[in-house]
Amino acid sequence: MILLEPHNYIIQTTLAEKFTKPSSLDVQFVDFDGVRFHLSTPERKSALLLSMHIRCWDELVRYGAQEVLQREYGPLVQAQPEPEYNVSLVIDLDTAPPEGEERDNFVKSIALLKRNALAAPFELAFTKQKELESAGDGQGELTAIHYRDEEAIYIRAAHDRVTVIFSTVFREETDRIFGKVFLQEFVDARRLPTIQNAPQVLYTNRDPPLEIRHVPGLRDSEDIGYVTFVLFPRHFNNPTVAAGTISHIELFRDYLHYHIKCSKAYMQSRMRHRVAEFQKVLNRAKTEAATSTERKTVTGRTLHTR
């Protein structure tokens, strides 16, 4: 299956182009999760302003998003963001790293702005798990990130694990069916010896998991599904592994619905192809209209042939 990239492709390609040839710019675009971006040059061609609006910004700030962005981008973060946006970065092309691998890494880090903002609650949960592990028992506070309308990510640390729960809305009956098939594949694939160290995946429809049943306002309808990931210390025991885990799990909801749409498109294309083949068979089965001709014999008699 195709894995979605954690960085924003538009930001990456636009910045790479502007490093080569600076010019005026004013473009707005939206990411998979409804996150809005604005990339512009309000003052001069060599100073790019990148702004982002994410609906769960207040919750992310509560869990340390400002500190994470300050750590990742330092002086690029503006004290006062652009109006109607939550955070703004200023990229000065004149003082950027030289061309090569260093510049490529810099551009990609800017393209990871949304990923880094969403990483804050996960990093907080990983840190809390280590504290609880040292204490030998206990559970951390339940973290809720309402990153979409009617959907949220719930994170809770315990002394031996970190539980991540996605609530997702399946708008159509076929989406629920495809979702169950995909999630069953996650469960079955984990039985393979090569990937038994992967996180445990659980799926429930309509009924929320025990960890969040006390949360007020949860919807009770057939179009709601809950996907639970159980992360153990081996999934975040060092910074590199933890960063990869965060990047992949953040994109799970987009990954699931993206492949549901791809599967539906593939099946529809196969059905159209099959209908076209049946039409060819039916066309070949049609009999040609019979035509009669008259012929004269030597004696003058008339013969009708078909």
Contents of the next structure:
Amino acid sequence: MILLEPHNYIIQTTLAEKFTKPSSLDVQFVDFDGVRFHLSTPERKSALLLSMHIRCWDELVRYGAQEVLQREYGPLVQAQPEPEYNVSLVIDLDTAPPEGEERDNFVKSIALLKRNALAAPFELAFTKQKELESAGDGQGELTAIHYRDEEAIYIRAAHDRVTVIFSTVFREETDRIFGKVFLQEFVDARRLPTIQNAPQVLYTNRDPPLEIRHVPGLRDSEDIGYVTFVLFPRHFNNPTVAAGTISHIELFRDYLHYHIKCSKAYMQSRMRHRVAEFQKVLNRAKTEAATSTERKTVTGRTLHTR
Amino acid sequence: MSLLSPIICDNGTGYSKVGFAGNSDPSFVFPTAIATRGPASQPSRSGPAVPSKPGHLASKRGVEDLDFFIGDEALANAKTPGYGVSYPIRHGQIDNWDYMERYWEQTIFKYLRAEPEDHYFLLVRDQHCSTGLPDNLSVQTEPPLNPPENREQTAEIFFESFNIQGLYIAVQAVLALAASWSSNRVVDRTLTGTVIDSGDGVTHVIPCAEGYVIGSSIKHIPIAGRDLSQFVLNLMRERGEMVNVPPEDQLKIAGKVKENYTYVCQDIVKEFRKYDAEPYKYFERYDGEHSVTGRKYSVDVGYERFLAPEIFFNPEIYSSDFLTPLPEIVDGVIQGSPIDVRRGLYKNIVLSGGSTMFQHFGQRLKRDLKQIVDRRLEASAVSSGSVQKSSGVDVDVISHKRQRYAVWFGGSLLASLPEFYSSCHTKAQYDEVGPSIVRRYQIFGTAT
Ligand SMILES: Nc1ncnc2c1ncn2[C@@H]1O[C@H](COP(=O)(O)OP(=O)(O)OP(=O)(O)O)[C@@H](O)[C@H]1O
Ligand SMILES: [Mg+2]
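Alongside the form predicted on its own that was just displayed, please also present the structure of the form predicted together with its partner chain.
So here's everything in the complex, that chain up top.
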């Protein structure tokens, strides 16, 4: 596995299991960016209630999350979500699609609940861009999604592009350095001819990019970084491509932090290897010293250990 | 985001149990296996690839730091050319830290989909690593082969690579005791008792007094799940059942037979007679399918149904170098513990782990152990010539619903208590003190 996948494994595996063997259930789990899920069978074994809490729900609703979820899940969406959660779906095992590809796709679509909710502001920006393009000029409103306590996504449509900016916090000095190197590589890699079509990426540390510099309350400290993606119509003209773009961009922050952690582990492996090599050398030196001394008594006889 | 539930990881020799505090079952149970590029047998012979020139790292290094699989996916990729499978834990101990770190990486990000920076973690430490006594005592009682560095390395990885919020390294046996609180036979939340944890690699018998492991009397038995599967395989091969099963699937089939058809009998001679009198009633049939060709086959399951777990009670039927029956070991462990806790240890014998799941296992253990204890009481009454009869010793073995993943479940219970957070080492404390902070160990959660 190299990329993180957009869907939630626990939802996917639990649903698949319950389809074959319905039983009562009550589990809580999470997803990236502070999302909390509750999956339970409050009424009967074959009716699963899946509820999600997401930090930036109010913002998402403002940018059309309800409509997106209605479109994706239709009647599954409950008018009244479970208390303490923002959205609830009821999955009835008895009326769901029959076994096979259809059911797998259904299960997968449920596992994409977080992805779909978070997709709303992106979809909105893509639509806005189309409008502005036909108008020939202008800029959309700057939308801000505060998806984590100290981190946000900013999206703005223009007549020829959609700009997406992530702010991210590096808790550790080492992470910041790795992050910088990694993002620099990202910027450089785009120069390779094979991936010239990828969106343009810019990275700045500490100073917010021009597009959001006027936003009040931005933190001004060393541990913050900004990643800017510039999406052109070719990245979202076709619905399938647009969906892929959204899935990747949504997870970018988590992928970045995952990659940093993997790189640290990789460095540590190399260091452990080095240490082990040195230790071997040292051990060799030690045994030679111990065996080469022959001990003798005063009278010249050799001592043997028994 | 401190509202997010703590993550509980119990990485066993055979299976890892991982999930979120507050749930009654782990979210994932998968093999503690990792498939990486390159041969598995000599993982660190040449070390990880080193870029030939400094500079443009990405183009030189590729993505091998991300290119690996864990758990069931690792086994599924075992036959993919270019990948090799390794098992980072041996006999309950971390054997390869490089693999273990990567295993955790993917567990957290890919399966649990958690940002480690947002969570507290409860990890399970094997009994080998420490006696669980407070630091000043444990320094002397640590078995020489198991330095505290194990815990320190773990802390280093979780705090420095993953930047987690807080860490609690729990003692396996204490969690198993906490798990038994879910049984309705356990009335007081006590952390005094004898834990019998039998997994895939080893079986431990661990006496605990008020949450502290009595390190000097722990016993390890070299018989566990893997041996039981091997024994089932031997028996079935001898009878010629395995001729239609491809060699690479045989051990797996033996494992399935063990998990699905076996039980502990109360009298082995009677059991043999029952089978011989009515084979059709007692023999079972296992149907399988060739993993590559899809050809169907079926095998008969016979005496191994009761013989497999019998090796705990009569080890001589399987092994020639380990011969002490489990009940005798348990008795020895308790007798080797301080006299004032012995009653508590006999009264609360708690089962934990996959290889204690056999039907009637607890019942048989209780009966055999009770016999040993009663015989000793009688003998001492006779030798002291006393006419007064001893009031006897209560022996009780607790089986419960959460026994299979008891250690994980105990972790889930303890990490849902409000005291959990104050018992953890936080990132700030770690940054101040360093890895040695994990030598401090705090008990919490008991009724008293
Ligand atoms: N129902 C069952 N009956 C008998 N054996 C079982 C059952 N379920 C699982 N097992 C066996 O239990 C073993 C796994 O148990 P467990 O997960 O407790 O071990 P582990 O934690 O991986 O290993 P260890 O504790 O030795 O490090 C396997 O050998 C498996 O075959
Ligand atoms: Mg175990």
